[in-house]
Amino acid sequence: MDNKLLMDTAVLAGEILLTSGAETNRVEDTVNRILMTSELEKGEALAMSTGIFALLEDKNKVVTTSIRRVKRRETNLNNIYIVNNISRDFCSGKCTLLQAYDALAGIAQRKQYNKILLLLCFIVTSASFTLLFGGGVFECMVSAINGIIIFLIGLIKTRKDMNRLIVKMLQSLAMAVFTVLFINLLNLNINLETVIAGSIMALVPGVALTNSIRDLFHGDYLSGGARFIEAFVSVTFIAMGFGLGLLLGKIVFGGII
């Protein structure tokens, strides 16, 4: 079997689950299974939110290592279907490894969803929270725009490769300006809160918050407490954007919070 090929491929796997918003204990998991299908002695994995050590090390203490950096981190839950679909399929000899390696690179070439799926998903999503919430009819036509901006302001992101942080808080400070400016020139009898708190939940980092408790109650520390922070701090930047919104709409119109 070829060593470096199946370092490649295991560190690929983990890479992709990494990006994909897979918790640490998948990650290693999958990259350990996918070493360990070789002839060597020892086969380890570590991975961290920001990356993953790998090494394979034969009986005369010979050592393969690998790094890789993770920059980008997003929700696909998809991807995380398929990669753990392939390692299945290549542990248990499915696959060759040759098959399996060129079906993890694959995956970054693969268009999964279309801009007007994506739109429609955001509409949806503000939408329906907002009904859940106990709005109306008008409520839920503001929030079904404010998903619209969400949409056209996150096009910025994959354009331009902004900062995900700027990227929520622009987000939000779009939707709260919008919404106080809809209100104030239609002068109709909408609930504020209600439209907010529905828009919100399409930014909200909800896996990132869920991962970070898993990745605690798995001993890793490190990476739950990393991922908490990060949830934390994407909270935190979307609140400053609908705050500053909101106290933007109050001073162009006045009186309207």
The other form holds:
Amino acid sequence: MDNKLLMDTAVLAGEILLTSGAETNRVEDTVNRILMTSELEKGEALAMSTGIFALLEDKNKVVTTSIRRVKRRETNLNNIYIVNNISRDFCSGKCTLLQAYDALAGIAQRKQYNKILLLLCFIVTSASFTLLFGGGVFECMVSAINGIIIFLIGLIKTRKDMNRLIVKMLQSLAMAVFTVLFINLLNLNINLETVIAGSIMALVPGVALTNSIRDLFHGDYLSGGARFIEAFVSVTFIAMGFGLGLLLGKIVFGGII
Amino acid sequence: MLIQIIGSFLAVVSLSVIFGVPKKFIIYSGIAGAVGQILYFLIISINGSQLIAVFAAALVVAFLAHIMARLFKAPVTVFLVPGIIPTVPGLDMYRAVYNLIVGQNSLAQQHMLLALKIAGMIALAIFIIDSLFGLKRTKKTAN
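Could you output the structure for the form predicted together with its partner chain, given that the previous block was the form predicted alone?
Following is the full complex, with the preceding chain placed first.
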């Protein structure tokens, strides 16, 4: 068996999992399983929230190692599902190493949902959380517009490769400024609380939150702690964003926020 | 009540699309989230304790996510992440920041503490379900 290709396949699988937002435990497990299919002396993998190290050692003590630093971080649960399936098929012998590598390399170009559907989902998310927090029809309509704003600013991130935290803060800020202006300029009798609280729910770092809990539980204190800080910092930036928006409203309209 | 159930189902489904859940599982993660929210609103209307309601909702969502993951041979994260979001204390976070800006610090503290408590409850629920299913797995490998 080709050790080099096996190593590349294992590390590529790990890299896709890590960038898509899988738990560190799953990343390590997957890389280890793929490495173990070779009947060599030793196969070890170590994954952290920022990168992967993997090692293969044969009988003559010839060692193959690979290090991959992962910088990009996004959320794509579909990629996790696909990589999981590929590694399952490969480890049970249903597909060859080359097929597995090609399948993994093909994931990167894949786009799952088109932009219009995503826009629609941001609108529905904002509006329905406003509904859940006790908002009426008008509140839902305003937060639907907020959903559009959040989506449009999110597009900048994919084009310009900006810092994710700054983008989150901008989304939250723009949404709050729009809401405050809209309500105060048109003099509408709308509950600001349900609109803004409903709109920020689309920005909540759900993956970082759940993964930090699950990583800590598995004993991965390094990754779990890192994820926890990521979630906390994200929430702080979101809070700063709409806080600034509210403050602006308070200064311009004099306390009526 | 019916409106809230439909609202939570729609919210979880659209969040699933944003997080990129595979097409065939979207409906299931929506169901998991909606069941959690139904329980949440039921407990709120009976007991009134938000902490217990969040704990129960997170518990049910995590349990359903583990069951579905085993049924469909998919990672638990796929069902867990969108389902758990509606329990996240967004409203209390907003109130904390709002009161901070208005200048009512004690109210801000109160809501901040409540938000932290709710987050702790979610963590506890995920811990419990994860360890329950972990127990089952170690038993199987021992045999």
